[in-house]
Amino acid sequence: MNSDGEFVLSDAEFEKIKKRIYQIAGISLSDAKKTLVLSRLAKLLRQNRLPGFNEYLDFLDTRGTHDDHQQFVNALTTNLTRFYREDHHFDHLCQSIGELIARDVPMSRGGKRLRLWSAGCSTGQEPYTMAMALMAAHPVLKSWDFKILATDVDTEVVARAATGVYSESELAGLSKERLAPFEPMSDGRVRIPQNLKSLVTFKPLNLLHEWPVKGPFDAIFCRNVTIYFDKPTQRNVFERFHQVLKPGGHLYIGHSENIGTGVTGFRSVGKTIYCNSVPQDKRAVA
């Protein structure tokens, strides 16, 4: 902290922070993010009454609780999202699930089964859009065993997403038709109706750690998440998605992302849309 009472982040301290967030969450921070890191972590230094970043890192190493470590991760994640972001993904999802429904093949002994995963769900707009779009396009799914798993490394946004409550400003740009499912609240906010909310299960999950998910998934959305990973981490995550995605299932990624080389079994079928083209018994173990 300098004489004006403002924190100063040295290059050495920044390198330590970069190494820590990479090891924990796979996030690869560029040097251009130094000012952002300083501003986001400064409130945690104040909260813990620490004079500087070295003292904060020592605090995490020696006295920090699980919550303290999670706050560090939460502070350095980015959560930009909106309803129906990248429309073409939801159009394709509705089309592909429509083809699945048309085949009318039971997916399990218990009946017709549909499983989707929103990996990096942020404040919930993505998985709720998946639910709204599919139920509007295919009402027959009411009789299916249909569930959406929504996960994020940031525990704060997961908790908020689970409430299903949004401000009117977060609905900006939606058509009258797309606004129809939302229920108005007395305080001016809106909420996701229970019939749609019940389709989505929110859980915190770090994509670098073990995935307590069974699958197989018919579709996985992981959009604008791997842009924060380096190439080896990206490749590892895509390979692991491949293992839990059904043959013929689809992976949807962000507009500035691509599968890249070294990951087998995916075939491009549209703009940032990939199909798992390898039969299950021929897939390599990640």
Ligand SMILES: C[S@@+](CC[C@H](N)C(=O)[O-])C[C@H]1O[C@@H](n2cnc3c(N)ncnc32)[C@H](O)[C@@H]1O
Second form
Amino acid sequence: MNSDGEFVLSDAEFEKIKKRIYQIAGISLSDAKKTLVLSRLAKLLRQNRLPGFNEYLDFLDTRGTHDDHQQFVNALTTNLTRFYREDHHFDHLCQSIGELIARDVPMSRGGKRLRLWSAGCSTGQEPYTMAMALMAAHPVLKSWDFKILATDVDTEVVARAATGVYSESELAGLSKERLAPFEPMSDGRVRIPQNLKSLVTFKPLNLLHEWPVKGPFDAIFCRNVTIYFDKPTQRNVFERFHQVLKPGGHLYIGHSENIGTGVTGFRSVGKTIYCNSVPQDKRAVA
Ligand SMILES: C[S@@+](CC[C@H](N)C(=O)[O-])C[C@H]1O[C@@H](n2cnc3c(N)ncnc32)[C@H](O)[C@@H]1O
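What about the form predicted in complex with the ligand, after the form predicted alone?
Now the full complex is given, and it begins with the chain already shown.
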């Protein structure tokens, strides 16, 4: 039993919470997260004037609105991120897109097409880094039909990401060169310039549900997201990424993740970088 002085979370209640978040978002909470869960959900109990966790779970089941269920999910996600996190991925991205630019990509109505996806984008630092790094390395992309889709199951972080506004502390450790694109605001914060912001479309999306995405993508970043999933859920998500990734396109995952055995069609091409090695016409039998 854990207590924050005001509320007590029993083992049975914690089990119910674990089961619920796993069913909704695939997130497997370890027992070590019990105190964290207690403190994160306590504010929702207070907000709804509920005396305890059993009453809160009952409230969700009987009277909870869509918003109440979403707040439950938002409270239990881990959103740690930063600009240029695991920066070797951005070097690789710039290099591989450079190779694509050097090849003759067919022209379509909106220009030459480039599609990237940041799946589990948290507060936006990852997709904005993709935009900043690529535009700095390949200014020619200005004339391309270039779009980045950025999605997350947590609606609060998606809304924050879409503002493109960050505090100075969120830029800590960035070199002068990497700081250059950020626009200072009068209140001391910074914002992503409009030309980069307009490349990114933010949307709430649960990776366990349908993906209303067009694709095919040239690259997918899904980093430090599947670490919270169990093996079958990870495998399912990676297999689905393969379906929406272009042949020769790349999947980037987090430093402590791996795509495991049994997921076919990917070739490891670097540290936590995988290439879709199955030609388009062979996909049906892959
Ligand atoms: C630790 S952050 C990683 C952010 C960024 N990708 C990075 O590496 O810096 C993990 C993100 O995955 C999201 N997430 C967890 N389960 C998810 C799911 N089922 N569908 C979509 N996003 C999910 C969380 O909301 C959180 O924002």
